[in-house]
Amino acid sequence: MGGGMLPKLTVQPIGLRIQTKMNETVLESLRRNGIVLQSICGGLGICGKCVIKVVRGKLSPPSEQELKLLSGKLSNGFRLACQAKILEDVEIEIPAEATIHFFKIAVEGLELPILVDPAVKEVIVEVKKPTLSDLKSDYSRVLDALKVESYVAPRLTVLKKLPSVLRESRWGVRVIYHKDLGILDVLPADGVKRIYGLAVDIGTTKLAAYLINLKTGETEAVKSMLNPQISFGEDVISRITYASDYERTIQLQKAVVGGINQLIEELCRDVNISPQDIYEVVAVGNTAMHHIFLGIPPKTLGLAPFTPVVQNSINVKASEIGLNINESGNLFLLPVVAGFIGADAIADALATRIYESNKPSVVIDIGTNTEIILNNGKDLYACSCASGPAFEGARIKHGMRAGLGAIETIYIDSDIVKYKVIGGVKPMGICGSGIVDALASLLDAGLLDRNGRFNVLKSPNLFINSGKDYEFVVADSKESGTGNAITITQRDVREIQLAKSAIATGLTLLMRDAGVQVEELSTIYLAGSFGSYISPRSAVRIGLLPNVDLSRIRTVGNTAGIGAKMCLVSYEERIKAEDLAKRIKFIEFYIKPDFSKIFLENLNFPIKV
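Okay, now the structure: that chain only, the form predicted in complex with another copy of the chain.
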């Protein structure tokens, strides 16, 4: 093989092809590509957990450790991934008997295979009994049985139960081990062997919780509810304002923790497990939700320059904030990037794998604050745009959330307005995607000009005059479920213009800073619930999105929840998250001298494309 050519590694059963480095071990190659095999001994060739099977090609000759641990199995092609080095193109298989599962994350249009390798795992061990000539402590014995490389400090909750569990179970125990925190629990080896985790998406409006079996990586139940903090304020800013001191922060914290505990109770009942079987919660949320969840006053997020109190990912005893899971259970929070770029943005990046591509691409997670994460093929940039709640139906005369009775799509066909209502009932209002559709159709029909003024004279029968101003009628009072006509006002158009300009300006400036041209963008991922409903064509038509081929726009759903799940099921994703939080360059636009100029330009609608 020539010096310049690097050998390729093909991994079955996922069919992944990996670019390797000459002479690196299979374990290293796999790890660099996000596939984490069990390797308890850390690659020393002692534990024998990293067994793989060679299907085609040759690896380095067996090491002493392999001869010792595999012996007969060697001739059947089995090798230790930590010992075998890559010398030429080779195809391997990760054997079914290895306790490794694949976990498929379904994102609309994406399907990411992830190896199930959670931070929390169970290990069943036979602990050596003490004898008169071996008087080590109970705790050291368990560490020895686990073959941990260096001493890990014990938790008091574990020490308290350890002596009786060891002796009652006759030294055969099931250890719940956390990669970063050591032993979380010790249980008799012959008991029920369940180990669950909970992924939580703490939205300003909604809490969503996914109960995941950590052995299989499968989501066994999902529940959601309104964030109980809503009674303290609808949006992030009002929550930050409310949580002006420590006591009020704790009030908000208790509300959200109480909500999650209720979801835990319901999820456990549905799947018939105990909250004691849940050993870890992974949570994701914007920076304000993140801080309040930890009981940290979010005051600094409401004052320029909007810095967070803590940024890195964080492990906290779940009991410390009152989460009702196992008493030794852990809470992991993904890192945040900045005051307005929260852990949800990191999750966006994780779920879309935008950071992996060497082609420019962007994720736009639309909400009251819209986060944009851009990869220019090399570096990652992010910004946050104060797009406001217009796309969620707020501040719009007949606006409503995308729920039963909301008009979600609208088109105008030769002066006749047609629409679709969620649930097929009589319309009650219009949701964000409906308004965007309406404006796109109005533009196409020449009923709305570039500056956002209705061209009433063109089809006067489509408008009514409310006295002060003209309104475009989507459904008249007879069709409507409310008894009143459902309209779009001149003011509503203005709100949408402000919202879409905020996002378009963010994207424009971000692309400028990153040196990316519109035509270079290989993919625009639309995340968040509004992003899932919106018609890409309409979004481009009103100038919310740049003018790209529609095939390049992909909606990806609730990436925050998906990112939390990924970090729960795969430890490797946490390392990526931490790395992303450091890599992403946060761009603050309000300080750019030409921000206002570009914002004004973007208020206008594009000329017909």
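Positions refer to the first chain, counted from 1. Each form is matched to the other, and the largest set of C-alpha atoms that superpose within 1.5 Å is called the rigid core. What you are looking at is a predicted structure, and each value in this text was computed from that prediction instead of being measured. Compared with the form predicted alone:
- Fitting the two forms on the rigid core leaves the C-alpha of residue 549 displaced by under 2 angstroms between these two forms.
- Fitting the two forms on the rigid core leaves the C-alpha of residue 596 displaced by under 2 angstroms between these two forms.
- When two forms of a protein are overlaid on their rigid core, residues whose CA moves 2 Å or more are considered shifted, and residue 156 is one of them between these two forms.
Alternate state requested, the form predicted alone (shown: the form predicted in complex with another copy of the chain):
Here you get just the chain by itself.
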């Protein structure tokens, strides 16, 4: 690193980027920027609690203390933050047990009443005993008792236990039966068997898991976490690029399966059940996450014409991909529509019931890959927008994810900048909703023009000169938890312009193809974590959303997760999902001849009306 430039430290999973000092230990740099790690020994390298993992970049060679405490872990990139010194730009990951930070992840959402009729059910039957004149197999006898109309091939796990269970229970058994797959388990009829399912939303950035009692349809526990794949890339394209071959795909698959298994362990502990009580997992995600979760290389998604390997819904033995549930448990994935319109979009449509409306309406699930589903009152249209990770705080100088210490709302009142911080602590950075608020307020105050340039002369006290350009000061060095001023740069403004223009352009072209005018939109459903916390007024002000009456904008939370729950609880919803996947017309707007023209127009901020 030449030219006297100071190295930068990227901290995952919070997504914080900080400037460090050469030869400073990672622990010193983290502390100086307000990030607290466990370090019982005070940084002497004795307790071994400040473990970090190097994702990329170079640190100093391992110390004697690290060689003693970490031994075999060193080869996997683990280091002690108090011993490792920074030599160049480096990215690290902090294990959950080493930090006290938490994140705001939307897990709840719009829930409509549905019929509780899961694919997996419990049936108690009396099986006819064999005789010398009746030599049917044990398995055939159980099928007869269930009155199954056509033969369903058995699972080996069931066959192994079937003879002993039948005879020990005196031919009265409790069968766990799947509508499509047949017998998943056979247990003695006496006693009570708990039957659970798991709905999972696999987002590019976040995982959300819902533990459902399949007898009642009730959600008994919910957990979420950041997607462990983040260390391999912040957005969909970077994950697809990384998973260039089968081995790397499996590496990403193991990361996400490991995260889901961690959530399963925590959920089961909270409800006091065993993972063996979980008989089915229903998962949704964008097409790249869908393929990687199954261990399918997503290479075709990154190459024109961006075709998925498979589109229909899939049933897979959960054990085949390493999910820690019942050994006979099933994994069901909803269908996908196209290369970048995945099962999560189908779940969004199910949860909002947008397909039932006879008035134009739209669902916008904002994320690193934003998915839009539009109903023109008759037909369904969809597109995806490469909005990138700027709304997650990436590529923003003081950006971070929506966690402890993130500024989430900002407004300017008579030349005074006011803000709210997640957790009520000193601010460490700004998350996406805060940046959108800030730009809306700057526009209202006349401190930002339509092209995205600061108007410094109007209120010079709100800006500092960094030497390269002016920066808007949100919190000065005395207020912040890092000891440095938290600012918004001219480059940050540009990143948000690019992200919001991608979404606005996608919606503009989708509406044009569907023959819908802005004033005709009856409802705009804002879905996803970012959509749950963003201010609709600010989103309209910067041109992220069309200029409609705010009463028409409805925040619906994590509809992808809710849609997955619906398909777990009601078999009928799976049938609807298949139908939706066929009905939705995918529009690839990037190939439209006037795409670039409209995209450039949408880069500008709208005139206030």
